[in-house]
There are 2 protein chains.
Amino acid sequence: MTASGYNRRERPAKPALSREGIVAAALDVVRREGAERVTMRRLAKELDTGPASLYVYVRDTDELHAAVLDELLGEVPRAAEGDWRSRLWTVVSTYRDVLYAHPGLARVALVTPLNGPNYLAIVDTVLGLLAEAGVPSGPAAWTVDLLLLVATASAVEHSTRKDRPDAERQHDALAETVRGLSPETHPNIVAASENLFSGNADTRSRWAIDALLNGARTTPLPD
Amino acid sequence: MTASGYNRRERPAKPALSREGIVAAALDVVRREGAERVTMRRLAKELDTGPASLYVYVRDTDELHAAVLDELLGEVPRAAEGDWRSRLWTVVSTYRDVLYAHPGLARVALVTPLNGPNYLAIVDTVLGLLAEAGVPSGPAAWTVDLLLLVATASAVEHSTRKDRPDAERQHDALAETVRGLSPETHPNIVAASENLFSGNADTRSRWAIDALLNGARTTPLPD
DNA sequence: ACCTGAACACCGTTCAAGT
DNA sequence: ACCTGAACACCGTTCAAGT
């Protein structure tokens, strides 16, 4: 205001603001710092503005969210090699390595109607894969939806608790409480225990897939 | 301090505080406005003490709202009349009937392994309902995790839109974008576009279940 | 020991006012 | 029209200090 060669400033010049450009900052917030650090504020100080000037161009903080996950999406492969089986799981599991890659995103994908073009690729692909997988058409739509509910759920699930240290240590407290219950009180789960926590997340997420796959193509939808 | 007459309030004493006492007063405010209030401060405010205080009590916000979780999960039934499809529709359909009347916790279901007494009783009435639907006790212990997954995705999904009344407008939105989908670019949407939005979210989620069980049956755990 | 005031480091969103 | 400073109404968590 007082000082006229205050203007110049080591950024080059102050971009005009725009959806593209707020969406890419965030990118590169999300990159640099995590998910977490995406917020309305922190990106308005990136942008050398205030919090109020984005709400031009983004309605909320999750529309925000959603846009810069549509754009991650992108690094889903639509197509691959090899069976149908496989290209599934690749679709997928890179899918779920995206959400997992991004714990603050994760959260986004359940809580709003993703639309973006990237998504809609995921979508278009994963049907198509499933009509090849000999999926009924009725039951591949609500088959694309709950593969992906999983996905995204054990995303949050996952990736959330990596996040926190004590996170090991509250599902060792699990297996413990687990461990000490008696028979008594609850036969099926010690009955189970062996089971209950074998495999890993990756060995899971694909039992669960298969499963989901077959009994989608076993399972008519209602009338 | 300088007044001593201060000290008489209309509630008839400060009750000292405990575990008990928090989740109690944490359970009071669900009730009363929802969970998204039951925050460290608003329960400070509510048993008249800073939010310091709590931490004697209460790990953090996570493990509190896991508490008052469990406490509202007594509200599922461990046993009901009826075949066992019927009887595990009503123990995961009332689950998930309690994280959509609660938005704000579904989400801790997710984020944190949930292990109060509660949480346990339905794990184990579902293991012993997969049992009599003749799944076999290795993948019946992947099969209630993968349940109460979907559940959980699906309340969070669903109960966060009621939320916010521009969800409906949202989801509007998306299926507007398929309309308007291209045969050429996106030829299995498309193609499916009839099923992808029927249904309404308790068919689809009994579709889903009974598709996960029977996929549950027939898919063997991985070697 | 047990408890807590006050501080630190943040949030999302709105709106009146400025250019 | 387009943009934004400042305010409103909150957060979780820590820690030095008090009883």
Contents of the next structure:
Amino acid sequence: MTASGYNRRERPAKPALSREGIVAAALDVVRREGAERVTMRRLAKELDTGPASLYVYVRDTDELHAAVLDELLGEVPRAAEGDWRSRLWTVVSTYRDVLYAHPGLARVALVTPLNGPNYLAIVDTVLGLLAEAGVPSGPAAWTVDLLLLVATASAVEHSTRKDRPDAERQHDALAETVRGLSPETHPNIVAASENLFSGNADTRSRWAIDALLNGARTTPLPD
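Please show me the structure of the same protein in the form predicted alone, now that we have looked at it in the form predicted in complex with the DNA.
One chain, no partners, no other molecules: that is all that follows.
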């Protein structure tokens, strides 16, 4: 017995550390407080251990964020009803929406090569839909990268605007500048001014995907 009358051997044992447990704890922090709060030091405190213990299972914070993102990408459907184009839009837009909901992880997806099982399942699904659309395997391999890059960039742009309180004012200032341009000095901008700011994020994203798909079906890879 100790001085307090408590035998240390009677304490419940801490759960053994594992990669799965570390990722699950990080995911919990992301959902409660955002990806920016996920650090090795913070997780070590959550798991009642030292930061050095975590590096046995996870190389660094970037790898941890990528693993958390892959868990969230499990929400992206592998199949849906409708024609191939509708199903493809469902997959890509849901992928984008996951990143919209977790801005810090959207930036991770833009700069970190992802290789988790859920991400690879998305790539495989998109490749299957592209094959169904008649896109040859070579262009399809390049197109899947472009489709997910467009969705990721859209999410990063969206999150950046959310983090900047003056983003709306800057957008309005740009629109006002364009409206004030002279057709003599900027004839092409003035001619396109009605559409430069038209559409919302969703319609623009869908148009971008349609444009990519149409081009992929008719553009061969270079020799």
